[in-house]
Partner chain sequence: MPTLEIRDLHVSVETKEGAKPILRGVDLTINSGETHAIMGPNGSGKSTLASALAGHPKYQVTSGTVTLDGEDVLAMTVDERARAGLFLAMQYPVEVPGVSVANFLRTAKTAIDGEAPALRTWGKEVKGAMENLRIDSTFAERSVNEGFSGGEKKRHEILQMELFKPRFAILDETDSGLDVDALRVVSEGVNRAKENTDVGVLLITHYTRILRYIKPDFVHVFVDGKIAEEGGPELAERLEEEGYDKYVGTGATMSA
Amino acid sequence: MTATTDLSTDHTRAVADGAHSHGVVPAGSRAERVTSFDLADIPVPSGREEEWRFSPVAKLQPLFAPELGAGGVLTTVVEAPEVKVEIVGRDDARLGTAGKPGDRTAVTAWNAFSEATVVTVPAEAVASDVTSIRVEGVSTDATAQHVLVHAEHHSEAVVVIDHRGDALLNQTVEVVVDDGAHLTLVSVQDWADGAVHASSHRSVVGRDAKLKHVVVTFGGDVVRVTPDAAFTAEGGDVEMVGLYFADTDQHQEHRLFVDHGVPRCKSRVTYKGALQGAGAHAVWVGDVLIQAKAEGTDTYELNRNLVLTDGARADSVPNLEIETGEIDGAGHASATGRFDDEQLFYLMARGIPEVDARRLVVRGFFAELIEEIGVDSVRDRLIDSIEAELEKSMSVITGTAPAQEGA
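This sequence as a structure, only the one chain, the form predicted on its own:
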């Protein structure tokens, strides 16, 4: 097996009078990193920068270009009856309100799009059904896309963004959750094998509002998702859930940033992933910043990786910065490893064959997260996708190809 990062940290509570961090420390505080709508402020990376050191920069290079097209994906929205959908120009005043781009693909995507899809959940409305945004790759031309999901005050809705096909896509997803609103946003990356996808998710959460942000990644050659969340008033609650399964030669990267800049807000981050096959690479970086004025903050982040075969690599880097000692709680946990031999022995000792025992362990590893997502259609699809991936790893372990229909 190639080198596998195993931080195995578990800090259930951390309090400090000054800045505090664990894991790999970024270049300066996260609060000091450049964010801008101007391309000139964020140059093309070399791959040595902190935010790009794990990434296959050469494969992402087409998405760094100042000009991108618009015809590489087809976007279709099936909205709940209560939800409004619009196609607007880039001069629409609602765009850009969820924060500034923070890396090269994000600032390129912002400057390259000409039209945006805006999904609005009206004030006080409770959506009676899931709103589905399907993004279908129709060519491999480098493409920019912009989506805004706005939950107005005291509304409730579930929105699923479903990515399929083959594409070379640089995407921005803005999420605005107004005071008292509850929004679940699910982004599924189920691309064809050759797809390259960079997606910047920027979210702002208002007073007593709640955002559940879910990322599910299975397909694609290179997928890099960077969700950011910031609070605008007290009482905000952010839950970030992620599930990924990296296969042979796939690169899946998830870089999160939660910015606690106001008092008495809560965040929970839970990401789990499995890896199999030579060249499979999963990267998870979780940055949490608790600013000096964010007294009463309650935050925790968790990442777990399960390596199923030789040749796979996982990098897991939690970073926690605390600028005030007046917090309710802050911590993180991160670990990467193989199957638990004791679990396998326990199951096999009770007559369960090794292949079936391994399946049970993987299912158990993901089970809690799958239920947490809370969207039936996504849950069922996830279970099917995990089973399909397990067929591949089991054939490697047993040295046999998966059974064919009619055999």
The other form holds:
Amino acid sequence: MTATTDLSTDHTRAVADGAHSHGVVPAGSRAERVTSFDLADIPVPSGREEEWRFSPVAKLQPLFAPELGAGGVLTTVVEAPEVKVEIVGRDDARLGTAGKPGDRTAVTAWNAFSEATVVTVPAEAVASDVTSIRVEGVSTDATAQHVLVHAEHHSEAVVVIDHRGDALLNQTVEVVVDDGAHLTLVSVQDWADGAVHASSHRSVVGRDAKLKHVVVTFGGDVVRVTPDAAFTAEGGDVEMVGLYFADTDQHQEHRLFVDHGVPRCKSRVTYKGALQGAGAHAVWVGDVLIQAKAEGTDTYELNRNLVLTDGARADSVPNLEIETGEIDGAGHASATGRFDDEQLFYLMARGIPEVDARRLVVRGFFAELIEEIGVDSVRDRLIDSIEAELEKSMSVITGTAPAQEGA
Amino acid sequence: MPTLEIRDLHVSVETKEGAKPILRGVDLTINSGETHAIMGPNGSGKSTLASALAGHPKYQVTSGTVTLDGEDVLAMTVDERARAGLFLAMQYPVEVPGVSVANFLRTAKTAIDGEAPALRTWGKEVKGAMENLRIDSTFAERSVNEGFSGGEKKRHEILQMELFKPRFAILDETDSGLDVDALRVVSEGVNRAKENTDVGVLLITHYTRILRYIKPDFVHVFVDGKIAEEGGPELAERLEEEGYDKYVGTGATMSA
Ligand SMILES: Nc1ncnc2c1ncn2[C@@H]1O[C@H](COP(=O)(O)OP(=O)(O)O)[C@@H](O)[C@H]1O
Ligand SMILES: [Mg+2]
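Rather than the form predicted on its own that you just supplied, could I have the structure of the form predicted together with the partner chain?
Time for the whole complex; same chain goes first.
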């Protein structure tokens, strides 16, 4: 019953679930987008480019510079006993194998780091615990960071990258999932107010390998994550899950790209976000390319936004490019709806007070997604964070002060 | 004796073109234990009456009063009305994705009673009530009304009526869209609630067939936003034969 409305949505206006309209294909398809390790190939954007048109470019400007420091974040890894952690120089041969940078922040991040954190799940190892990479913002000096997570063949692991504090961070996360490996990678953006974070996630997925890629964004002024995934052999499976909650004046942008370049791989993308407060802005762009040789591809992507208050804006652009007719399935759905007052009425007509009723509806909106993430520690944290976010909007409705937020 | 009293109720609905008057002076008194049938053509304002009583924000009361045991219902918020003992079985129940029936029932019951129901007895009560209404136990884990058929939605409404034990229940076309079996099951549920709780019932219907299962004490013919005629069960039989034609001349609409 969530009405699809035209509140500041982009191509998604009135695109209901299951509808299969191919939006407006942006100038230059994903197949033609320049990717390069070379700074000169990807110049500083003006903000009018397809990949920057929704972004607050002025705030990201410091991260477009070729020189970035390293001192803005402290990184602490607590690894599972089976997992290996190294700090390596930028000349380490394992770096740069998960695809090339595809936009200005990605290329500056690549060129600016001097040391990288490499997390390796050895072949056939099954990690007995979550590996946690904690990234703590300690200053707002423009900083580059490089992380590689490598799941060797037939290994299994869960790796959580957790961002907190205040920072101005330009980050690359490379993810290499070798044949038969199962990796769950979670990136949580729980920044304090003021943080600006650009992050290029580049993943390659091997034969019969599975990557579950999870992005959770709650905090920070500007968060722009661009997860790319490509397959290197048949039988690969990528599941991308995202959950975000944008408040007043927060910009949260998730642009993903799944490149089906080999036959018989599968991808599923599900991103859901809630928005509240004036100037809250969420951007979701889901590019999926099915190349001519990728027959037997099975893909589906979905984005849903729940707009809780006036003044928030959600842009949602699914973009599916299909170069072969020999596919198993391909679809996308995108819908942006206002909080549904009829749901509220129904619950209140059963005696449930307004605040509790709103909470039920929003929790319900995220419920399935939270189950899908499937990592208990992340799940509990998510539920707490959603509650804390809801506290803020309830305080607007009820006129009481919100519970103290983390700094 | 608990009484729901509606006096000279005028209600407008918010439309794009401004407020549109729908109810034009409704007078009705329901005592607990009584069953009143409200019958009338489509578009006569029956659902508007139901929604206004429940406090739907789209419907503005422009004059008149509604009291429950002397308490001013119109001054109450939607949830307060429910906690005061009013229940509305909706003509079009709303889907609430991601909220399970079990969680919803427990949350609502807790809100209405002001305390959480005893864990063990509540589970049994829900299970029993679902069985009686032929609602499969798997529905407990499904999202409220999501993907339910028309009949399943109606049974879910009556399930709530049985579990929440309201003092007054307004049933808005609970019979519409039900086949004969479902109609019997739903009617049995209403009759159980009547036996067990002495609930006062306002049964809104377009057709007489549900009145074979749920016996009304009073029948009110609703036309053009107010009650045009009142009587006992015999009035329903007359409507069965004559239809609404005699009431529907000027003003009243007979939309499909
Ligand atoms: N939300 C609404 N917006 C505009 N008109 C409405 C709305 N709700 C009801 N109406 C109008 O009010 C009249 C009564 O409707 P309703 O109460 O649903 O009648 P009934 O339930 O008897 O069929 C109809 O003319 C209907 O079109
Ligand atoms: Mg009606």
